[in-house]
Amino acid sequence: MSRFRKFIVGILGLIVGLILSILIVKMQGKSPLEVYKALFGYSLGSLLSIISTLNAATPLILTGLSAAMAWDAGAINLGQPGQFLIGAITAALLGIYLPFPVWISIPLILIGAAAAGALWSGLAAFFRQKYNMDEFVSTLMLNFIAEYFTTYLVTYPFLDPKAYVASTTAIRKAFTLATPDQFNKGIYLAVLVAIFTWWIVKRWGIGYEWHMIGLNQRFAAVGGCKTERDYSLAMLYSGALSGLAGGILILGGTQHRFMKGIGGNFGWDGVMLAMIANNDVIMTVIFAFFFGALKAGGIGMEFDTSVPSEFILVIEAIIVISVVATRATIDLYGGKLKALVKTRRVVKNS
């Protein structure tokens, strides 16, 4: 499927999803116009709103690419939430204890977060190659381990006694990536990583091998691809992206510390983004900004209309279902139409 076709399918799915969301709002006795006016007003209506949208989109770009790259290589990595948390706790602890200057420490923190995420996804790759364990199961289970492990760390050995909730102490102020108006400069890194990921997919041999393995592993093996090595590299790169997302959130967020529940839905939203974008790098980035707008506007929408901000999760779920259903419908009937046209041409020529 071409990128233009993916874009059209995505837009059609978004339109269907928004229409269904309007119906749900109407069923609740609310005005769809007021709800969506507040939603997009608080996400795009002012400079502060745009900053909030960009901040929300930053980790989504990376977790979305994490899922997309793994799935494109045929690896069912659903461990983005756990890899995100492991990267975040690593960044928080390094930000507290690293004694080096800023210009050394910030790169080390981000590299450490990415490495921690890669290590966590690497466990699933190891389990598959050593014990033939399905990564679908192992990555899901590792999410729970990551959640409970990080909760233990911020509840006992690294607890800030002055905090109202279980959390670490704040990282050194010099290590933060946020500007005075709370703009997360980590988005520049996220976009650069997205460009690098696109280059891997389109210009580097390993990206081509990942894609071929995802299409047909046996064909790729016969063609000379080192499938097991490539699978492991895809899993490691996927985990590194999610871990980096966690690190950027710690350095560029508002709290600058690891808090219980900090992961939110960034990991699972990344999974949904990959599904909507059909594993396309550019489309994943585009939809990440759209999801970022939904997240940024949700709280303001609740203030103005009394519609719970959790309604954003409903909208996201409806959009995913709509896009996937639209894609499947177009593939089904588009294939039948092509076959019918081809048959008529053969009959006509004969």
Contents of the next structure:
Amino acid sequence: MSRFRKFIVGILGLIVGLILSILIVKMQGKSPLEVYKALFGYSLGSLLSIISTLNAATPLILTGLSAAMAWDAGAINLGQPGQFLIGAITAALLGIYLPFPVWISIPLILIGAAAAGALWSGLAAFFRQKYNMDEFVSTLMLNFIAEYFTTYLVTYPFLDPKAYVASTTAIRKAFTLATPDQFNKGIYLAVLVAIFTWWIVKRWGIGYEWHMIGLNQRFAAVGGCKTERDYSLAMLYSGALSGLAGGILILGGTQHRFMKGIGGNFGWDGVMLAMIANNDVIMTVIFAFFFGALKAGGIGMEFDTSVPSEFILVIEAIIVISVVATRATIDLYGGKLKALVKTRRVVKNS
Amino acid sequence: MNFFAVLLKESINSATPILLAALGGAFTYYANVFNIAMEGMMLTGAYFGVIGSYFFGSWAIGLLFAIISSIILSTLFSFFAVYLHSDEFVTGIAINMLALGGTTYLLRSTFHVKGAFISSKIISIPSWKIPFLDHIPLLGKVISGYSAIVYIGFLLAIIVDIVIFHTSFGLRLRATGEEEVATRSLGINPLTVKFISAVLSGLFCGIAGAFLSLGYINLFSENMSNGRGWISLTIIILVKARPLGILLLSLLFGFFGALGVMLQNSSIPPQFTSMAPYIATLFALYVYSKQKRKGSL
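Form predicted on its own done, so how does the form predicted together with the partner chain look?
Full complex below, order starting with the chain above.
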């Protein structure tokens, strides 16, 4: 599908999703106008709102690309939530204990977070390569294991006894990437990584091979792609992106520490982004900003209209379903129409 | 009660939702529908089970609500995946997200609580004491006194086996999964068969959800299905959806789940004991993949 068509399908699905969510708001007896005014005001209405939109978009860009890159290569990595958590806990611990100066520590922490994420997805890739275990199930199971494991780490060995929830102590002040008005400078890195990813996909041999393998693994193998190596690299790169997302959230977020339940839904949001964008890098980034705006607006919406911010999760899921359904409908009926036109032409000519 | 009796009882209880969902998934497996929306259907069933039970003061209405809501979700899934030919995988995950987001949102907007909703007004599904057997010491404690759904679940394992392998509907179902075009030539609409299989899986997942929130414990908490749908899916793949194999493996996974619960009071941190079912799933997948490779050589 051309990018233009992908974009149109995305926008169509988006419109359907927004209309459906208006109906749901109406059904709950709230005013849709107020809800959308609040959503808009708290996501784009002021400098502070724009900052919180960008902050929410930062991890989303990375987890979205993580899902998109793996799936594009035919690796069904659904482990973004787990890889995100493992990256985040690594960043939090390095941030507490690294004794080096700032200019070397921050890159080390971020590399560490990405490496930890890659390790977690690499585990699933190893299972697949060595034992032929489906990565789709193993990454899901590793999500649960990561969740319990990180909860254990912050409940027992690294618990901050002064905190009121299970969490580590805060990272060293100097390592934080947030400006005084809470802007997460990590977004520069996220965008850089997105550009780099786009470059890989467009210009590098491996990016081409990934895409070919995703389209048809056997054909790619016959054509000379090293499918096993490429598969592992795709999984590792995907995991590294999710891990990095966790690391940036720790360094640049508002908590500066790993606490139970941190990052909320960022992993699964990334999965949804890749679905809407149909694994396209640029579309994933665009929709990451849109989802970021929804998230930022959702918190404000709860203040103003008492519609719980969880409503954003519903809107997101509805958008995903409408985009996927719109795409399928266009493919189905578009294909039928094309076939009809073609047969007509053939019949006429004969 | 003695430790092993409790462990056994606990195992059967925690096996039940997995068993029910996997039995439902068996229908879609044989119809060749890749149904990964079971997790979401179960969660939705659990939520609406509580809604029905709380507002109408009856567990039967709770169960009915659970089943209806889960079937609605499965209809939605099959509308997209079967009739519109959208990607089953992507649609299934989106449905799961909708269930997770939707129940979390409804939990807050209806009951104004975050995390979990507990109330004495949630009427639970009664437990059955089997006459006579109940009075046998030890054995009675292990066999008798479960929620009605547990017995139904075991019974359904046998019924599903009969339906899939010994009825004309089962034959059509399997034929659709094997060779869609051939079944069409026999005058069976494969889309209808697939749709029915999805609805059946919704029905079973709804019962599983009701058991979660009304049978075993009496509350609803965010994401309370907690991966059980995924484990069910793994079981289906592992035993190629043979209902009796599903029964056995569910009991095994139930055992690991129970072990996690039972060891919570020991010196092992609870987070590690809670990992047990997921590690067991990985291990089962490992054994399965190893055998499969041996078979292919």
